[in-house]
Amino acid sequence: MDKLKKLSNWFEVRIDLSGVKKFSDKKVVPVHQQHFWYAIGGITLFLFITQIVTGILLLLYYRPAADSAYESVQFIMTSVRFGWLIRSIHSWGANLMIFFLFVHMFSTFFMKAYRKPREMTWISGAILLILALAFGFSGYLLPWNKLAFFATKVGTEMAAVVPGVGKHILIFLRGGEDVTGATLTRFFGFHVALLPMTTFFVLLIHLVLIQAQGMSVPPTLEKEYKKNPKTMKFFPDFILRDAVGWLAVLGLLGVLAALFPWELGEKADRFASAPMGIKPEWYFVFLFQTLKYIPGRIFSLNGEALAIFAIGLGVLFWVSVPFFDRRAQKNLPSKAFTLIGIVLIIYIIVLTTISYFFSS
């Protein structure tokens, strides 16, 4: 304990820590019915830490070329001590990151949270999330198998038909015409810098405002809240509260690694033709069975493209909800914009069940 008080000391004398141990003691979270939902955030942000560590152990082995990345890949999990289990803990951990990203989305939506002044809270939080996604689809084609291939050259059709850009969209992503080793080195690129730098960014300036703002307590709560304040400090308290989340998705993150293994499959061949009912990853599948169900031509126009459109505009509505729900901004009860959570979830929900188990 000493020897602990004397590197404290040392390094107070070295750096200014006052102004840290101010904020840490006065920083607090409310205490309410809901508050169990705070917790969901520090996982999410846990499990990008686990991505970055996996991500660069396996950076070390991995070679982005067509002719040596499935190799490579190949190589880490047969040859690379432990190396099987650092992938399929970087797989599941992307997965579990994008789920608990969901679920941090929508329950920040129905407690409100977005209500003023953390707008751009809630802006970057989206943010983050889309940047969530394009870390998957571009993390998605790295170990260059055959599933992989397809569903990046699917993918990325879909911007061809975004009307004027669609076909310098399309090349941008692919580096020319068709799905080549030139794809792979783009997406590299993509997936270990330039996502990594603009998430960084983003993530930053999301955590300040969180510390500045503090925590949000949901409308219907706040009156009663006023009433009876309760809160916990947020260091030790809460940190110790979301170590316990962290060491519980940790656990779950070694079984399912361990169990459950992530497959490479076999190696991508532009030759071959596509396997049959191939599909995105699970985060894109309700996308891909909504575009399944739009004729080719509505109105003359391009039935692809005006679903596209719309999805697009469905986004920028969803990161502009602040400026929408009035209602919410004023504390008053927005059950229009609660219900849209609602359809939004269960049609989520069901078009990945379709796609899933009853469609080929």
The other form holds:
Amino acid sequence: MDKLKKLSNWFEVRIDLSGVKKFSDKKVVPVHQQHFWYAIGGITLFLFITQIVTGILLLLYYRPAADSAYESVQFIMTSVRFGWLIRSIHSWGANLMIFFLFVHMFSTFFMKAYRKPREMTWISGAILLILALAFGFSGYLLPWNKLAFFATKVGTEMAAVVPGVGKHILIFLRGGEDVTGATLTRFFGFHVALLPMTTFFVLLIHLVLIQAQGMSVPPTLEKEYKKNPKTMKFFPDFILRDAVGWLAVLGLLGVLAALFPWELGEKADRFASAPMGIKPEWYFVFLFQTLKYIPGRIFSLNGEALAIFAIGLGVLFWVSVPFFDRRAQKNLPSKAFTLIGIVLIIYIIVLTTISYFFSS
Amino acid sequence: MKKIEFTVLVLITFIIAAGAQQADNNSTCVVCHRDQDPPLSTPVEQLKTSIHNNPKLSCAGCHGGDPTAEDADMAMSKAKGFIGKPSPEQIPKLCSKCHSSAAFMRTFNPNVPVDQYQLYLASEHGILLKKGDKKVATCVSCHDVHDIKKANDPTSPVFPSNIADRCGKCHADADYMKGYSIPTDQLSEYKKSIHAKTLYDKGDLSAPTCNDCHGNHGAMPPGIASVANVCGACHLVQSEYFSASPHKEAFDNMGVSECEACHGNHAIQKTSDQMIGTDEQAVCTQCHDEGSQGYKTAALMRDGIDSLATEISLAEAMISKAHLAGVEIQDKALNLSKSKDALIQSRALIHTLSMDKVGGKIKQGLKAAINALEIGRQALKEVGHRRNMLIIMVVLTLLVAGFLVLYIRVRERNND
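Having displayed the form predicted on its own, please output the structure of the form predicted together with its partner chain.
Once more the chain from above appears, this time first in line as the rest of the complex follows.
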């Protein structure tokens, strides 16, 4: 213990950490009936860290070219010690991270955590979700297997329906007219450089804002909380509880990776016919299913383009929710927005279920 | 200047195209026949989609007469060479006027064959026609009359998937074929065959149909001695093995039709391992009696093939089980495909009748299959190893989590 103290003193003499220490001593987290939800953000962050670690390990062997990407992933899974585990954790971790991101987003939405002064926290979180989806979309193609190849083809084709600039976006995404090795290299660049760098800055803003503003107490519990404010210290009490959640997720990742290792499938062949029932990753399926119901033409306009425009507007609305939900800003009950959230969750679940179980 | 040149070029092209079209539409034959009731107007309609719908060709090319004469009687006058509807014996000669002329046909397609007439004359159809049989097939029986399409046009009666039905039009008609003393079940038999399944169900246009074995313009039933050559055109390896085997001489001496003796002809089925050996379905016992050397060799070959097939299915099941459990062994499963190749090759080698050759290949296959089986076993072992690792990891994680929970409780108690 003395040695630890000595080491701490050594640092304190050289760097003034009194501000950080003071902050961590002072920082508290509200304790109430729903404070459990605060842990979800931490779990998402933990999963993001596992993605960085496993991603860097995969980078040691992965080769981003059409003639070697599949073989390099195959090599990782068959010949690299624990390669199969690292790849499975990376794939399962990515899916769990997006799942927990959705849970975190909806929990903060229903707890109206986007109220003043946390509008920027909500917006940065929404941007992080979009970045995570982009991570998922770009990473899906990297093993260069048949399913990923055709899913990317279908996914990038959607960009082409945007009037005017659609074709340019498509060529930018694909690195040409078609999905080729150039697309793979490009997606690799997005996945390991552009997206991580952007995410780092947005995440930094998100975390600094959370630390600076503290956790939001839901309006329904605010009165009671103000009467009887119960808190716990952020360090170490809240962190320790978070750590239990992280360990549970780590165990879950291990179970999933060992019992259901992520399949590699067949190598992509651009001349082969598309496999039957091709679908994007599960988190895009509700949008994919929505587009299936849209007629080719709506009032002599391209139906798909209109739908994509509507989805874009929906996303913009969702990101800007703090500015639309005036009642919540005044700490008044805003049932309409709660209803919007519930309808959206039901919509996502129903359409995803239809796509997986009742659609050809 | 460039603009003027371009305009002139467009005008010239337009005039040439219009002129060509006009020549066709203004021939007396077309002008009169298009206004008649069917069947007199039918040729005009049919010609519109025909390969012969070309300004270089005219009705008079086949029917004679003068298509430029304004008067119908003059246009169809015998003095101008009008022959009306050509008789069957006139048709091949008429078609050959153009189709046997390399110089003329080259103006349409330099690669088009010009030997159809010669082949036809040597065919059973041609021989019978020469003898005065007017019922036999001539050019129009297969290619149609006015509505002639290219052979690679799917709507053509001689497109691969339409040929059998076109031949069957006559050959499956028992009444029509009366007097020829040949069977009329070829079409129905063919439709049950593996060749027909490949052609119609799989859509594989390279699968054989009537003309691939019998020839088209020179159609003839293949003689006993040439059946192996016909089948060998596609089944090259089997044919070579057979020709060098003792069966070749024996079959020739017995007057037995080579491949056909074991595999049949029109209703040929997919081969199976049951064809070899001494079981009821085996074809070997048709000639080889129990106790004979041939009988024993057949039994040995079947045992070898069966043991290799069994070993392969065991290895396949093992590898698939490991694959389902998540072990990626695709690149290590090469041995499995090697053993499958050996099984296919040993099946072909049966045609050599040499137990040494078949046995050697089976041995090779068995070695590869046993290797594949071992890879499968190792992969399943790896599955077990991974599960054990998982248990250790989960237990360790739970232990750490448990300690953390205890520590939190202790802190809570101390804080209280």
